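Only one chain is included here, represented as structure tokens and corresponding to the form predicted alone.
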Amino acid sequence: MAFEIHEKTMAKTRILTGITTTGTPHLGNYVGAIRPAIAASRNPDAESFFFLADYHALIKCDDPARIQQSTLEIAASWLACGLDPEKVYFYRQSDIPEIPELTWLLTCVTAKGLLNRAHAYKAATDANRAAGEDPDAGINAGLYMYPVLMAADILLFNANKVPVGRDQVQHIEMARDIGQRFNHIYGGEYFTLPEAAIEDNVATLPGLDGRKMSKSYNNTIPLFAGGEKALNKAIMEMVTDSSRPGSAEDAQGSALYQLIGAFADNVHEEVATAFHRSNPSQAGWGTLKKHAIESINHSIGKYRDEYEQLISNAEKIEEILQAGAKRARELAQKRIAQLREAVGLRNLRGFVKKIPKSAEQQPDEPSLQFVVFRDEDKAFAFKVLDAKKNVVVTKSGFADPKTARDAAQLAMNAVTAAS
């Protein structure tokens, strides 16, 4: 998962990225989510945050190792980038008890229906179809519950604005149908609701078979990993087809001239000029390996030393995580107790019982009443009764019924007197 969030507030306007913690971090990471989002976190009006999506590593991985693993290399990847932790909100998503907390709260107010109809979770059943077997066969929860651990990422900071690939807007607008949903139950804005501004500009790498690069596809580029030379092997090892290219034109809509371009500021002519250096007689793709080698190294390669540096020291690593979570948990803390207070969650010190307003306006009913009636005789009566209808006093022979309510109420007054 890679998304951001902006959160438009009286002076800044809040930004949010999330990396899962199941891999190593790539030259994908790198130009997507980590090179884009260091540079919007240096905007004097912007508040960013920046976590370590760990929780969701859950859902594909149970390696506890290479989550811990992933989780300190995409942490030094980020700070060896340039990620200055005093300016931005950084943190683990583990580290925030709230976001389980919201996650739980807004699971009550899910449709299920909503959640059949998500992508990830309709294409794993699809899958189970196909091959013949039960559609939910290896299906877990945590992968059909993604959505709403995914709006609580998002609401639990009141987002504005969900920047994501056309591959996520289906996660915003989920979130989005459950802040509603919640809004409407418990009758009030307790959140905003978010709208996805899809970021067709961002740079999708192709990876070492010409796909999007990807852990899912096993075709990454490491980004730090292995040093410089795991990243030359990497590139040499790219698919290429059986035609040589002797000219920038002849490159074009490669996987090798869009690496290129997007660590250039201009691709064709770095890439002419490239060809235009070698040997003739040798131009081809290996001529444009080395220069996609040249190219990145020239990127990345000032913020090694760094990334080494903190990949041998976890422990410093764990502190800057740690005093993050502590300043985004203020924020959480306010936001969570609010949500409490909604719910009915609430602390039963100072508890008054609201009285309904029908009942406030009833005057009590009294203990003693009569009723005046005909006997048999065709005599006027009359019965005093408690509150529980039970007859106190009776008495029949009245001539006329303002003489029976007359003795009527002296007997009760009688009664009265004597309890």
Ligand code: TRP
Contents of the next structure:
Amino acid sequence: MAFEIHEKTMAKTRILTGITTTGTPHLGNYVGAIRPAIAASRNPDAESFFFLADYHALIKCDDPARIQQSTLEIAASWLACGLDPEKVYFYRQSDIPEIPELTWLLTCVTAKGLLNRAHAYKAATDANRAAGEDPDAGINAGLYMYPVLMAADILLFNANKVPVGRDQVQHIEMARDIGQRFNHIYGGEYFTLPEAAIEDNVATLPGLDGRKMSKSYNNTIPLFAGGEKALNKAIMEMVTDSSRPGSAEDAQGSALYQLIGAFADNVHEEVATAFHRSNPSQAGWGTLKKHAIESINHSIGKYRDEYEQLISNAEKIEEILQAGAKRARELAQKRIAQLREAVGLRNLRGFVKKIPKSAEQQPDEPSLQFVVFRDEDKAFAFKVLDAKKNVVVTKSGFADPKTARDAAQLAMNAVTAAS
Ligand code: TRP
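Now show me the form predicted together with the named molecule; what you just gave was the form predicted alone.
First the chain shown before, then all remaining chains and molecules of the complex.
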């Protein structure tokens, strides 16, 4: 039986994204994810779901202390930057047991071939092949199943939009595929099909070495960890070339200029002013570095106190996460109950109730059935039979079995409606 499960009337756009808990938030995370997500969460037409993807973290990290530390730092960072945990759903993935439960339901409708084609898995097997190893050497099944877990994160809450980096777009497409497959197999609109929201207007920040700032390049500048001191130190140590820029034009195109651009409203004007203020004989990369520190502090300095308070009060963060999980689970539990029903993981009590209790009880309706057959002229024909196998309708002269079946169905409906 197809029935509409998702809240069709829900007017708000659901935005959902997960943050893997393996590292310390850096400026790239702030500019690329934290800042735009918090801004979007303030839109009254949106309903935001932000969660700490700690099940995903286990796939690439087997250091328990690091996962816990990262969970604390990420939660403190998002909260310090102004996320309102009462206006959004802010939770830890592993506090929602419905997520792994849904993961299994989805696993059973996911084509193995689909997972073979996932970029992350393919890259790992390609590397093994290139090294002359067994393609699956050293690859855990978690990496292989990663897209299904992610699909469960998204589909459980019927998210409409999923802000992610380009490297994650394939995973959103897979979530759509998997959701669609489930809808098709179980004959209902159980899942909303999500869309990736790629933040193209969001700057990718250059890291310490000028390449994209990323944990995997080990070239990040921490957002809050280590305080202002660590920020100053990191920026002063940024790699520059041997030129000596003396104007905003000279500096344009450099990593430092880009970095300032992510925090300044009008980078060119600001950099020009910075050169203007500095002693011309000393102007150079140092001028830009000082200005970078200034503009970053101007943006995030105001959050530092709150961050320090939160990070030293893990208990409070835990409370916030628990409250978030409680609210998210209220939605999740309803959803999973409907999905369990859909696939047949059902309470047997409901089954007993549908069986007539005693023999005296009248059967609800005469049960009808039809048969299609070929008559002596080889034309297709049907008979509609009642519960006692009496023929109630019969017709012949159909060109093919499908037409005969369709006509039989109509005839049966007509008999039912008349009785
Ligand atoms: N895989 C994502 C990343 O590494 C994190 C993530 C997990 C996620 N589940 C998600 C993102 C669901 C969006 C939606 O960036």
